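One chain comes next, on its own, written out as structure tokens in the form predicted on its own.
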Amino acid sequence: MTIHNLYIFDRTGTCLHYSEWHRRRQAGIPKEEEFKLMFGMLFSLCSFVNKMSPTDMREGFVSFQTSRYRLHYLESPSGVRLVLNTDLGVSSARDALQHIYSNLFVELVVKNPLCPPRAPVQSELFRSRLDAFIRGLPFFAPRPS
């Protein structure tokens, strides 16, 4: 099991903060092209999934897979979305989303004097530890090739 990359965005699409560690592959296109289409997708799949479900959906989107990796996303009520790239044997990053949020996201960011509102986080401390829980997680290994 392992963990790709991670995005962060605000409610308008701004990517906030991207990461990656075992990513394998390359999009091959310049990463601001990459963080619009990401944007893009989860906000139509999530429009998607809303107009489709046949009940009211409290979670909403929370995954998908495709045949090689799983997409994982959480979105909070102030529309911060956060997206974990894993591979397939990460049944799911919830919780481990949650934590990012609430622990370090917003106790770091959010409440930080220094780091302006919807603008890409500059905080080492912030980088620091997110990298630091990751790392800790037990779906961190990279997959034997």
Second form
Amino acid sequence: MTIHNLYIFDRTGTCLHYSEWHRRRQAGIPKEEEFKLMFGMLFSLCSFVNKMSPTDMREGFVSFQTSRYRLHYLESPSGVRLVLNTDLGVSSARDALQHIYSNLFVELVVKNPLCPPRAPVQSELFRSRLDAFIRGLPFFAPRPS
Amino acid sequence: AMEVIWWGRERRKLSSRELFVLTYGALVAQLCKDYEKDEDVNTFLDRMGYGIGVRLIDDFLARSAVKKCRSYSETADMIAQVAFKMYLGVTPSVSCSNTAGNEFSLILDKNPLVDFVEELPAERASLCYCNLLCGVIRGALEMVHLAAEVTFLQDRLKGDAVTEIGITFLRKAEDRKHKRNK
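What I would like now is the form predicted in complex with the partner chain, since the data block earlier showed the form predicted on its own; can you produce it?
Up next: the whole complex, starting with the chain shown before.
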């Protein structure tokens, strides 16, 4: 079980944070474009899911999977979006994403007066705590390459 | 004022709530020194509150884990019963004040921010002492895509019978139902 990478977007589409741990293949486009592509896809997908749902909606879009990886998604009502890519061994990362939002992002970024809103996060403390948390997850075991 | 409180409480340590209330009072007092006109102080308090509100919303969402509200009425209830309780320890009563369903009033029975304030000084008769709260509510609502006007309709400090905050949700041009069904 592996964790590939994590994106955090704010409500306007700015990528506030990106980290990768076990990403074996790059997208082949500049990072800026990659973030825009990710955000645009999520925006369209959430809208699509809301519109086409055959039953009453609760959470909306939660995750998608391919034959190799699973993308987990969490959006707060204030528009903060967290995206975690893992391998297929991880069925749900919702709790991890919730922890990252409530205990790391809100505590260390939102409440930090030196972190301006809508700007990429510069806080070293946030970066290191996030890294420590991800590495401490039970599904973080690095695969032998 | 600080010494009076100190001796009056028999030298018990200041609680963090008292510290907050006193700090707020010091803030308002300083603003009154900086600005001559009451309206300017009120505007500044509202603006500061807005800056707090746009960040506070994430803390509120993280700690309360509430789901999206599906109507203005649910939102007003959420503000009064969950948010006010969480941050100020009081629960104002909520009522809808028009038939269109977008104007609400919150009546504060107890207001911790004015614990140490008896009445406004004569030269500050139009000061909205707690105007920070209006800005906080407005900023927080804006972050969840709800535009609203928030003002004090009545204020005990000005001699009114109760302290009442009015929240008017502004309808946007787009269809509101679509957002609410999320």
